[in-house]
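Given as structure tokens, the chain that follows is alone and in the form predicted on its own.
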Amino acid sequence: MTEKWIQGEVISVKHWTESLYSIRINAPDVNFIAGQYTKISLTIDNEEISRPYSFVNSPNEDFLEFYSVSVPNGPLSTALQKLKGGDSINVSPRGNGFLILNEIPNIDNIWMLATGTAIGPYLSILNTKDSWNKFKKVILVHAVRYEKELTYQKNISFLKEKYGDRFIYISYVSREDSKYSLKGRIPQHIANGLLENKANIKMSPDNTHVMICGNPEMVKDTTTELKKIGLKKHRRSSPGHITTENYW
């Protein structure tokens, strides 16, 4: 094993679909600010495969955990799936990504929208207990095909009792009719007026700023509606109202 990788050993596997999976990992020394990624690698038929996969947990819980989506022929994907506790795995040792709240200034309100297994660095930001003081509301939305795709329910039912009216969490099923989600898509809702209705909370440059990650064309149309209301890509250089990151 080379010196950039930990190796870190399986605490657990947990099933949550036939392809939605979250892998706990016990790997000291792995350095990262909540909202980043790392990059995972097994040796699958004498190669070493790695893939990037964000961190779940916060910097400041003692095992990491990422959250996946097992892709068909995806080698890497489908061998985490089958992994069991006590399995070694490789880690590398430091985060990488700018989907942190570092890079964004104080504001009032922060949407966080997600779709699939992108959710999993928004959880890591908010089980981070100092990412609070940054912002006064925080709303995640997240954006699913199938109602049991909407994962991590506890952890989310546990923000909300922590935080209260300071955390509004909407949800989309875009395949399938669900009592309490919402069904079409997230930028069509921005364009609408829909998503800010159901928050009771109004986008504007002076009080947003909006996080997207998730599958490219959902964070592209995402991003056109939001500049139509008057925001822009937030940038070191000339501060903004949107981070986005894609998430393959």
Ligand SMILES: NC(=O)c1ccc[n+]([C@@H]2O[C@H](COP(=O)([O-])OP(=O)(O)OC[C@H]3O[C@@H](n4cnc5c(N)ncnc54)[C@H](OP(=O)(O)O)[C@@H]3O)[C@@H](O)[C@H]2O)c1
Second form
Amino acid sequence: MTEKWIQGEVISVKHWTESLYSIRINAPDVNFIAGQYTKISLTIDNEEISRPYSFVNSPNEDFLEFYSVSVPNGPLSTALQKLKGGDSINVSPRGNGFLILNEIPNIDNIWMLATGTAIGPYLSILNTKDSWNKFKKVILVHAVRYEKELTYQKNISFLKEKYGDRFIYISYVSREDSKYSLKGRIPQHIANGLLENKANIKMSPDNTHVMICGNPEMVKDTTTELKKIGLKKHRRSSPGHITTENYW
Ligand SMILES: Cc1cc2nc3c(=O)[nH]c(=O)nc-3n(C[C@H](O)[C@H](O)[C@H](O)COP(=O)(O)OP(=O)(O)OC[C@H]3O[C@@H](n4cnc5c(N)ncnc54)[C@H](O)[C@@H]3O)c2cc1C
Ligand SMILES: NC(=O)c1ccc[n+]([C@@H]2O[C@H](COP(=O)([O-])OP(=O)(O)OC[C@H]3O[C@@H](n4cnc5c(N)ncnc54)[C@H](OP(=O)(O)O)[C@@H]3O)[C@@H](O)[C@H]2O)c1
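Next, give the form predicted together with the ligand, keeping in mind that what was shown is the form predicted on its own.
Let us now look at the entire complex, which starts with that chain.
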């Protein structure tokens, strides 16, 4: 089936590092639920190249925002990085995906685990009232290689100020020492209890739902560790505690 595109216009591109950037786009009539992704496309050398990207903005905002890393030799991510205000870009008008709160049972604590650019959909969700009506505590965990990749700190400070102890933000920097972040990987720290200690919250099947998004190896390894402590994959037909989305 050929995709129906909406033509959008780039408002601005924010370059966080040499590889990480966020694109703001003006595009009418794009409908989605916070946490979902859509496809965006560019024509490169006469070929239409499209890929899925999660919305960072929430549905109540009047612009679209996508957060991306330029992958070496990646056809679309390297082209998107070169965009400038005023350039055209195609956006699919529908949101897709199940990393959304409507799919998640009512529970006390929601853990949102991300590697790299996969923090985006959680920022979209946390900018909606639903997330704060539905859970007692929100624990956002962001794992990156280098400290400078801990982006969107203004949004995180805003959430901390607004929601105080109900919002816990834990960062991981895996490839250098960092004063305020844990070093290592999320699954290992679930296995040895360090992540629960840092949050000061126990993960147990009666109080926990975990959303996991990003690097598929991290999603897999984390799911394995969560299963060992009694959590299971969530399905509509069989409610559980783990909801995942792989970025590749
Ligand atoms: C449901 C879904 C949502 C997605 N949302 C986002 C998003 O919001 N932001 C985003 O940056 N990417 C996202 N992606 C990945 C995105 O669609 C592209 O694959 C990515 O931007 C690279 O595109 P490319 O054409 O340059 O290279 P591709 O040929 O698509 O990918 C080449 C390789 O790059 C690596 N890679 C791809 N994406 C990433 C990533 N995000 N971080 C680290 N390594 C990666 C993988 O090893 C992959 O095999 C999403 C993917 C899926 C399936
Ligand atoms: N980040 C950069 O400096 C940079 C610069 C230019 C281009 N790129 C390209 O962007 C892509 C990836 O970049 P990225 O850093 O955003 O994503 P990434 O490789 O997914 O790394 C993000 C975080 O996920 C962790 N991780 C990886 N595998 C894991 C697993 N199995 N379990 C738990 N945690 C895991 C990493 O830890 P570890 O560090 O332990 O792996 C890191 O902390 C690559 O193609 C890369 O070449 C990256």
